[in-house]
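The chain below stands alone and is given in C-alpha cells; this is the form predicted on its own.
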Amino acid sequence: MEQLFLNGILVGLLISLISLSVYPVICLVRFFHFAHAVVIAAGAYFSFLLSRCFGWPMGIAIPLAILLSAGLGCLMEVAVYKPLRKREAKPIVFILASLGLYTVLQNVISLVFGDDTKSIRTGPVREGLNFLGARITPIQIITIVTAIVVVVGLLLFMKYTRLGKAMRTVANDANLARVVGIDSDRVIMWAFAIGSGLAGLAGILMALDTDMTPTMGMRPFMMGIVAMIIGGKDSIIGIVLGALLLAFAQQYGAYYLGSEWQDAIAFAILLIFLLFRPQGFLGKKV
C-alpha cells in the first residue's frame, strides 16, 4: 500500500504539471487546445534529437528542448490561432484547427523519428531507492520536486508579476483589458510560450521515466484536462487537488479492479463533477 500511495503522489504531481502547462492557454483563449498534446511529445523528441542525434550533453539538450517546445507553441499561436481570432472565428473552428494541428504534427514526428519506442535515458535501468517501504527512482524524485517547484512558481508568478496580473485580467475580461491598455495578443503569446515550455518539460520527464512514442502526449493531456475541470480551472491549488484525487482514484482502482479501468475511473469522476459540481473543487460558480 505504501507503493500505491507513493505512485499516487507521483502521478498526481505529474498530472498537475501537465494541467498547469495548459492552464495559462485555456484560461486566455477559452477552447481546448488539443495540439498541446503534441507539444508534450515534441519536448521529448527535441531532447532526443539534441542529445542522441547531435550528441549534446543532457544539461544543454533539455533546456534547449524546453525552449524549442515554447517556440512551437508560439508558432501555433502566430500561424493559426491569432489569424482565426482576427476573423472572429467560432469556438468550434478553433477546436477543429487544434485537432488538425495535433494530427499533422504527430504525423511529422512519426515521419521523422519513426513510430517505434525510443529512449533518452543515459544509464541502465536500476532498482528504485527504498523510501518508507516503497520504491522510487531518481528521475521520479526529480519529477516530484520539479512539479512542486512549478506549482509554487506559477502561484507566485500569477499573483505578483506584472505579466501574471495581465494574464488574469485578459482571462477575466479581454475587452476591459484592451480598454486599460493591455496588449491581449502579447499576453496570449506569453501564455503559449510558458504553457508550451512546461508541456515540453513534462514530456521530457515522462520520457526519462518510461520512454517515448509519437502518441505519448494525448492521454496525459486528457488526464490534465480532467484534473483541471474537477479541480476548477480558476484555481491553481484546485487543479493540484483535482490531479491528486484523479491519480489516487486511478492507482487504487487499478489495484482493486485492474489497470484497464483507469481511464473509465477518470471519466466517471469527471461526469460526477460535471453533474453535481461543474465549477470543480475551488472554481468560481458562474
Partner chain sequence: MDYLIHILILIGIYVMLSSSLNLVAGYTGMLSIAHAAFYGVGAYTVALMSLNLHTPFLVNLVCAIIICGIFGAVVGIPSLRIKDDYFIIAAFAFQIIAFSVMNNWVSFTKGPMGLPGIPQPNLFGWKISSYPDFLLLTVIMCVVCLLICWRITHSPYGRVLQAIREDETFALSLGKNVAGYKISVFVLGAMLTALPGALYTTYISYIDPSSFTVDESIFIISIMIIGGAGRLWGPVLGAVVLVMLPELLRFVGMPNSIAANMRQIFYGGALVVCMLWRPQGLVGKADVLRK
Contents of the next structure:
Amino acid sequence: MEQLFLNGILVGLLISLISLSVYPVICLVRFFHFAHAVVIAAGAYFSFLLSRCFGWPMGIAIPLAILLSAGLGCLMEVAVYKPLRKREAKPIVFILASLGLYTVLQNVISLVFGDDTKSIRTGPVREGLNFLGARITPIQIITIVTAIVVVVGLLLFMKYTRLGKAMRTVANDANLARVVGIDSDRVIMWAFAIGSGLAGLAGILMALDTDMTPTMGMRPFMMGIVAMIIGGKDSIIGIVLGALLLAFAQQYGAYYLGSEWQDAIAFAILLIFLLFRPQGFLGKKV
Amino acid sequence: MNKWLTVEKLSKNFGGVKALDEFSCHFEQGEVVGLIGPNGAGKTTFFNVLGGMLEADSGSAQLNKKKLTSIPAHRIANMGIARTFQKLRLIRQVSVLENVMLSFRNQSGENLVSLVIRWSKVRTQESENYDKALTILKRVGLQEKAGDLADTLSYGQQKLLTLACCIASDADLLLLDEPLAGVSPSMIEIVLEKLRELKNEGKTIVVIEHNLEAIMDDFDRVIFMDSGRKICEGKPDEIRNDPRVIEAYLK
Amino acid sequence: MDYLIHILILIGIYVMLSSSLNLVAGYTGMLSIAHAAFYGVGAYTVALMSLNLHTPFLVNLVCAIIICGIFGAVVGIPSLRIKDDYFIIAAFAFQIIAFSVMNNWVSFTKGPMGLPGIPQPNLFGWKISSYPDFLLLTVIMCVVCLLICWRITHSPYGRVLQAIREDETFALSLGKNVAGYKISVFVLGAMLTALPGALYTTYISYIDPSSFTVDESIFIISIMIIGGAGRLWGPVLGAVVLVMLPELLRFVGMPNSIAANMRQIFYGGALVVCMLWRPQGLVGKADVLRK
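If the structure you just shared is the form predicted on its own, then what does the corresponding form predicted together with its partner chain look like?
Every chain and every other molecule in the complex is listed next, the one we just looked at coming first.
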C-alpha cells in the first residue's frame, strides 16, 4: 500500500508537470495545442542525440535538450500559429494545423531514430532505495523534486514577474493587454518557450525512468489535459490537485480492478467532471 | 390593460459593470416601442437577456404569463420571439433563400427521426416552405437574389434579409437591434415600410435605434434608458422634449 | 488484378470513414479526433461477436452500429452540452483510452496480439469470400453511406447543421436546439463508422489495436480536409488521393519502412500547408474554415 501511495505521488507530479507545461500555452492561445505531445518526445530524443550520439555528459546534454525543445515550440509558433493568428483563422484551423504538426514531427523522429525503444540511462537499472516501506529509484526522487520546484517556480513566476503578469493580462483580455501596451506576440512566444521547455524536461524525466519511443508523449499529454480540465483551467494549484486526484484514482483503480482499466478510470473521471462540475473543482463558476 | 410582456427588475453585471440595473418595463401586443439611450446603456444586453443568450443575475421576464428567464435560448425563440443583431448575423455561405427557409419554426425535416420515418411529410413541408420563402423574399424585394449567397448581398439588402428571416419565423415579438444603422436613405424608407406592414399585422416590435430622426414618428411609445436603468418613457413627443433625455444626449 | 481490387476496397473504407467524419466536422464544424476509436469499437464488436457468439454478419453489424452510437452518446452528451469547447478534449481522451483498453484488456481483446481468424460474412446465403465479392460489398456499403450523407446534408436538418457551423448564436436565435443537433450528428457519425469497421474486420479477417490509433484518426481528418470539408465529394476525392499515394511511393521504389513514415509526413505536412494557404482543400467550399 505504501508503494501505491508513492506511485500516486510520483505519477501525479509527473502529470502536473506536463499539465503545467501546456498551461501557459493554452491559456494564451486558447486552442488545443496538440503538437505539444510531440515536444515531450522531442525533449527525450534531443537528450538521446546529445548524450548518446555526440557522447556529451548529461550535465550539458540535458539543459541543451530543454533549450532545443523550447526552440521547437517557438518554431511552431513563428512558422504556423502566428501567421494563422494574423489571418484571424477559426479555432478549428489552429487545431488542424496542430494535428498536422504533430504528425510530421512524430514521423520525423521515427524516421531519424527508428520506432524501437531507446534509452539514455547509463549502467544497469539500480535497485530502488527503501523509503517508508516503498521502493523508490534515484530518478524518481529527482522527478519528484523537479516537479515540486517547477510548480512553486511557476506559481511565483506568474504572480511576481513582469512577464508572468503580462501573460495573465493577455490570457484574460487580449484587447486590454494591447491598450496597456503589452506586445502579445512576444508574450505568446515566451509562453511557447517556457511551456515547450518544461515539456522537454518532462520527456527527459520520463525517458530516464522508463526509456523512450516516438509516441511516448501522447498518453501523458492526454492525462495532463484531463488534469487541467478537472483542476479548473485557471489555477495552478487546481491543476496540481487535479493531477494528483487522477493519478491516485488510476493507481488504486488499477490495483483493485486490474491495470487494463486505469486509463478508462481517467476517462470516467473526466466525464463525471464534465457532467457535474465543468469548471473544475477550483475553477470559478461562469 | 392586458400586459402581454412584462419585465421586472432585470439585472445583469459584467465584472462589476452594471449593464442592466433593475430594469423593468412592459409591452402590449401590437405596439411598436423604441428603446433608445446612449451607447453602453444596456439596450443590447436587454435583448440578449430577453432572448436567453445571456442569463440574468436577478429579475424576471414573462411573456403571456409564461416565464422567459432561465430557459434555453432556442426554446425562448420557439415561444414566438425573433430578433436581429446589431452586428449582422446571417449564414453567409448558403443562399439567401436557404437563410429564410432556415428561419421557419417547427420543421419536421429538422428532426433526424422524422427525417427517416416521415420522408414524404418532410418533402411536402419542404416544398411548401420553399414557396413561402419565395413569397417572403418577394415581399422584401429580394426575390431576384434568392439563389445568391447571402454574403454577396449589399449591407442594406442583408438587413432586409434579416427582416425576412424574422417574418419567416412567424414570431409575435420582434426584437430589432439597429435595423437602420449603416443603411442608405432610400433603403431606410423600404425598411420602415416593412416595419409598418408588420405592425399592421399585429406584431409587437421593439426597436433599438440611434437614427431617431427617421424612425421616431413610427414609435407608439419610447423607453429611454441609461446605465442599465429606465430613465423615462412616453410618447415620442414627450421624450423628445424631456430634459433628462436632452441632457443625456448633450453630455 | 487482386492488388487493384484491394486498393479499391481500402479506398472504399476510407471514403466511408471520412464521409461520416465530414458530417460532424465538415458540415457542423466540430472536429472529432476520436473517429478511429469509433471505427475500432465497430470493428472489435463485429470481430468478438462472430468469434465468440458465432452470430451472423448482419446481426453483428447492427449491434456494432448500436454500440458505436452508445459510445458516441457517452462522449458527446457530457461535452457538447457545455458552451466551452470541451468536446475536442473529450473526443481526444476517448481516442487514447479506447486504444489503451483494446491494447490492455488482454483476456477479452487479446491485446496487441490481435484477433485472428475472423469469419467471412454471409449475407442472405451470399458467401462473401473472394476479392470481387468484397469489392461488391464495399461498393454497396459506400453507396448506402454516401446516400445517408447526401440525404442528411440536403435536408432541413443538414441546413441547420451548416447554420451551426457558421454561426451558433444565430442558429439559437432561430430556435434551433444547437446542443441537440451537435449530439445527434456526432452520434450518427459514430454509428456510420460501424460500416467500415465491420467491412475491414471481415475483409482482413484479423484486427489488432494498431489500426485504431490517434494517427489513424488524423489520417481520416486529413482525407476529409485535403479532399475538401463540407462537400459530399470532397472526402471521396481525398480518399482516392491519400490511399493511392503510398502505393505510388512503393512504385518509386521506396523501402516499406521509410515509406510508412514518409506517407505520414506527407499528409501531416499537407494538413499544415492546407491550413496556411488553402483551407478549402481540393474541392471544398471556399469559406468553410475561414472566418
